[in-house]
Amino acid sequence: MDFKLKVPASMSNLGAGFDTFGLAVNLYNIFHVKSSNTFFISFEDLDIKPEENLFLKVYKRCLEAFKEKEIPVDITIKTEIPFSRGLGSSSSAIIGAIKIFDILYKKGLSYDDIFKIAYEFEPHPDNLVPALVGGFNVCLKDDNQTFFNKLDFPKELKILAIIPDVKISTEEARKILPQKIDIKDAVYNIQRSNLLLSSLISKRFELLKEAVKDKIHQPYRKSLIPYYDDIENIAYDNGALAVFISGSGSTIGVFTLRNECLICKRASLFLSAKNIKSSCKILSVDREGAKICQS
């Protein structure tokens, strides 16, 4: 036995669009599984204690749910997706356990299967539906039943993820946000939220600035993230069609059609300038989800 899974990140919410939009993107954590004599898991380029392993945490939840004898497997994961960066680590390790359990084990896992044990994790589908399923997708979950559809995402838009040296737990996250909002509030981001499907469906990029305009948690969670307005204002002079927190950020989202490179080195040499380490990607979106790759 000898085999990869990949498992894609996510960006999720994209404005408006809050725990409803998700879309995969090629960054990816790779859990190489081989036969072994004994029952293995380690980092390629990590060192993390047993008890902070979400995958392991997982994999052996899926072990007792079933009733089933852990199988001598050696797992290396070898990990792109940042952590605590609104990019989705946490379900990429999530799906990839859960996936890989079926895969040993020759459950057939339903995506019903999948989620019942994922949510117990991760309660948010809008990231854990993209580790899953790839592509561009309109999620829900009501009583524990997950509804999705993923809908065809424009090729020729270019996805940028800055990212910033800073890790933002979902926790702390959600907790700034207000418990109340205002149903003036509620009625702009639903606007905006279909503003944002129509204009993807018909290509109307033009209004995507305005249709990931948010209410909800992007005022609020912005105050996390060093310089946002000023990325933001970088982004958009130089070209960018949207802007956005990824997740629960750090990591700021940009949709464009041009100048990728450019918005990329200039957010970087300002964040540089202002003493704070970066990163930025440009990534295309995954359209497969997890996806066994023979090694």
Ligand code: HSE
The other form holds:
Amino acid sequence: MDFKLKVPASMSNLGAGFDTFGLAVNLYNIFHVKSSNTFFISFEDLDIKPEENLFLKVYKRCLEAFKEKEIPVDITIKTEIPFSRGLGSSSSAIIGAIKIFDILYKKGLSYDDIFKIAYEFEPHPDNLVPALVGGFNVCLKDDNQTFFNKLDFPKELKILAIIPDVKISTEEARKILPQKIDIKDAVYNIQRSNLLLSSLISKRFELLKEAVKDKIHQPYRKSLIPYYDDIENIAYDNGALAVFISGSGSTIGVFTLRNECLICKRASLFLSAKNIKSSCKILSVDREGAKICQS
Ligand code: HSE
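Could you present the same protein in the form predicted in complex with the ligand, rather than the form predicted on its own shown above?
Every component of the complex follows; first up is the chain already shown.
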């Protein structure tokens, strides 16, 4: 046995679509599974303690839930998705563990079976759904039932991830949100999340800038991201169509039709002048989700 499974990163929320929109992008966790004499899981280039290894925890939970014994396999994880940056690295690890269990033990798990285990570790379908099925999704979870709809995402839109070297825990970034919101703010977000959907479907890209405005999470979370407003201004001044916090941050997502290298360069130079390390990636949509790839 020798195969690789790759599971994409995701950008969620996309401004007003808090806890709803999830977009898979072409950064991956790649799991290389080989026959072995022992059961061994390791990371390429990273030293992660077993108790911090989410993949291992989820895989062990699958063994327990299905009363299965460990098969001796060697799994090496190569991760291109930075941790705690709002790019769905946890969801990618969770989906990777459940899919590998499913393949090795020939369980034929349905999407619902997979989400049921996944929710024990991560309650956000807007990252789990794109990791599993790829593409741009409208997602929601009602009790334990998951509803999602995968829609076309315009091929011409380039997706940038400006990733400051700042970790943000989703749990902490949820704690700072208000427990109640004004009805005016709810209406504000409903209007804009629908505007986002309709402008992507009809390719009215000039509407995206208004569509990503949000009153539920970004005004609170941007305080956790150094110089968020400056980066937003730099991106818009250089031709970006939409700028938003990816997931709970710290990554800043940008949609653009042009100047992708220039936006990355200017944002990186600005942050570096403020002594903030960062990287910037020019991405595209992953349309397939978790997928076995050539070994
Ligand atoms: N929608 C979730 C949040 C995603 O913004 O908290 C977490 O990655």
